[in-house]
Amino acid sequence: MEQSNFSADAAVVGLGRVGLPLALTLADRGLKVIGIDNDPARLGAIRDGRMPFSESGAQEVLTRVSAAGTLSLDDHVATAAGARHIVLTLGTPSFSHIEIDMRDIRSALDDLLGVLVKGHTLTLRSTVAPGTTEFVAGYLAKHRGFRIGEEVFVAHVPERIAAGRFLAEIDTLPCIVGGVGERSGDVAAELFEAFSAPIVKTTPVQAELAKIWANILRYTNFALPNLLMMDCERYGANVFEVIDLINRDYPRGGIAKPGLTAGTCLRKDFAFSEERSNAPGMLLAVSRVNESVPLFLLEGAKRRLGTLAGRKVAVLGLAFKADTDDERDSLAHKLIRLLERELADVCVHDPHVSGPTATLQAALQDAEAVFLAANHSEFRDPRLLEKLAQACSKHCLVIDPWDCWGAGQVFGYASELATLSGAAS
């Protein structure tokens, strides 16, 4: 197969929350588009024109390119090679004793590599471990013998927009885009000029490093509160008093509120520079701040109700970020098992996720303890308030690290909060 050859300009491998916005932006600029993935479920959803997750107006744009006809579905990698364009959205995760877990890129290389031709390109779109890039350029050269950056181009194009907010950023972010050898930056860069987001150009290496920090950074803000909240429970302190003392007109304050935090980036991304750190350990005490959380919840309901056993819990959240049906790697999960293990009665509520839970009303009714898992703005309500104490129990405790209703109690009773609430507005 020639360039002149190729029947679509770009096929997206892995039509997950990266790959799927993506398609389906591109064919909506009326770019001939491959979407492939082996999931029958969430192909058999696309072709009958239903969003298989949750993304703010993405459903529309499904719409419009099921009519106009410029995605095209397949099951099978080697199908990617029509596409001019080539780009893996492929999930990254890590093994759990920190090393990248290349098994999923691999077997699509294997899958490529008998049908890649002179022209192609082939875009890392999912995030890698530093040097991830270069290693996808010299399998290709190995195994066919392809001068890359002359003949086919590798590039890393990092994905960098939040959840829920593609269709919103696609078009601001920056996009960075670091390519292998002379040309394959340009190359790649074609694609992304569907877009009117500025491109930034550098080394596939500094494109890496770019995304995973961007990651680390952020899970490295959340576990500063989580900590101190754990500190100020220590002390007997206010945490929410505290972060408010640290920022009120402070030119160096800034520090967040505490929550769980967790979703497939921030738990995983560490990993893929703690893999070869020069200060082994340190993103690993960042995890096990915010991987602790959970059981810090637990332990400070357990202080003030004593045994959970036999008791209703209700978790209202199983998402990792508000507002979002996305529950990967979301520490709610957690929580409930820890709940399970100290044999509470848990009944889950989550007004977003695809999976069945119970109503809000069913959960609340009768529970001795609350936990706000996800800062849903369902949840942050005040309405929420009086559900809770018309329907659970009269010394119902709730604990909501997010500070959803601004009562400033991360540990409160229900017959207080609506007090305390209204006293802080």
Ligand SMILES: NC(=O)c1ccc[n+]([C@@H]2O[C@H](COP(=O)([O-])OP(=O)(O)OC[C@H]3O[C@@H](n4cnc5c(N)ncnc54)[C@H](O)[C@@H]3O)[C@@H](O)[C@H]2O)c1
The other form holds:
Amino acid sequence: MEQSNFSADAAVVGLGRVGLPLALTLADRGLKVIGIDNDPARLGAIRDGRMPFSESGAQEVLTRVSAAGTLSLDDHVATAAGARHIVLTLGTPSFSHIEIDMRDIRSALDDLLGVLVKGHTLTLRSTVAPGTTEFVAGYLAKHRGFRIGEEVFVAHVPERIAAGRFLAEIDTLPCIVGGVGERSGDVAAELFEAFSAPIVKTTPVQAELAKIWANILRYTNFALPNLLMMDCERYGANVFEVIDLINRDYPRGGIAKPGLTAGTCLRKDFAFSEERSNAPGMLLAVSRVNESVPLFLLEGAKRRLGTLAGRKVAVLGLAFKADTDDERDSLAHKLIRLLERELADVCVHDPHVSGPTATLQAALQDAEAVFLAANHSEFRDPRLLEKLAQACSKHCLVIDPWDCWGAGQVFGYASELATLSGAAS
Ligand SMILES: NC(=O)c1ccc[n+]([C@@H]2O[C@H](COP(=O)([O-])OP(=O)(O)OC[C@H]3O[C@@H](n4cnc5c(N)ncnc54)[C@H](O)[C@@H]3O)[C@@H](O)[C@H]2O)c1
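For comparison with the form predicted alone, provide the form predicted together with this ligand.
Every chain and every other molecule in the complex is listed next, the one we just looked at coming first.
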């Protein structure tokens, strides 16, 4: 990278699930990095050499980087001005007003405003509503008079790697760079040349749209099988058989399997598009389908078992997707709240999340219904069927929208699952 007067190469503001892996990997490639976060617990964990959340392979990188001393930590956003490249990896939730909540970005911008100098590059790595990168550039021009793209550089370089896959994809997934003005794209791209992934330059709004619409596509892709699952229940059809009929040897794409579709990104990113949609409500309908899956599963269980009041119900999985410890915006929590409102005795097990949950044995013991709320690898193991058979009665209802064992039943009885899945000897 070009020589400069800055004491560090890069500052990463917000050491969350996106920022920390980025800061660590840049530091591991020999760059001098400042990591900034205002959460003392998070900084404390990193200082102690402990990953504050699970990210495949990141603990080893943290250990290496701690020994090398290439990552310094701070709790003041303004400290980021010591680096030539300032990367914002702050949270961007959505308000219930169907509008991006930019308070963290605005607050960081205000902290940086007085300390930015010519030569700085400000890169938005967070997912943002279309137009946000131009807003940030305009904000700096308005309040500091910088010529953006000539004196100070502003770009959007969206994070497109899924949690848990950072190290697997950072050197391969094309890196989209949307720079404002003449040179922002080129200058922002220099930082990401530390990785070997191809760099694709475009305009800021196209970078913003590409990121948001990749998530909209996934969110919608999962809503369709979820809606089909509900339709199949209404018509007395088997959703997995219908999916097989759709997909088998069909040469023009296929449909995914149903499941609980949520998580912090998918649940909010469509709202950034709904802010000013040409088809208002279309994506809200997608959201309503995914959000109604917990209630659909609960009502299906009640249709088969009668009231759940005072009956033991096991919920397996709290995380929002398979094999992660991330519970943010997980529909498992919604399912549990709904079950509690039925006065069920709920017992939860998740081998991945950081908070305490019951053991698998304790959750299953004498359960009358078992909900698979996440499709963790542990739950896809056919040996779980044996445990189910031992711990629950054969009349126990197993609710498995993922088809974890290939039994092909969203609502199946413990007694028949092993046979249906082909696991019975
Ligand atoms: N998590 C993912 O898998 C993922 C994937 C792609 C994109 N994104 C996007 O990346 C962005 C960050 O997501 P995340 O999951 O890493 O969020 P996160 O909540 O895990 O991380 C944000 C971090 O910023 C810190 N922070 C908040 N305000 C601060 C301030 N004023 N000063 C310093 N630190 C501050 C928080 O303490 C936290 O550690 C979001 O826009 C998200 O939509 C996330």
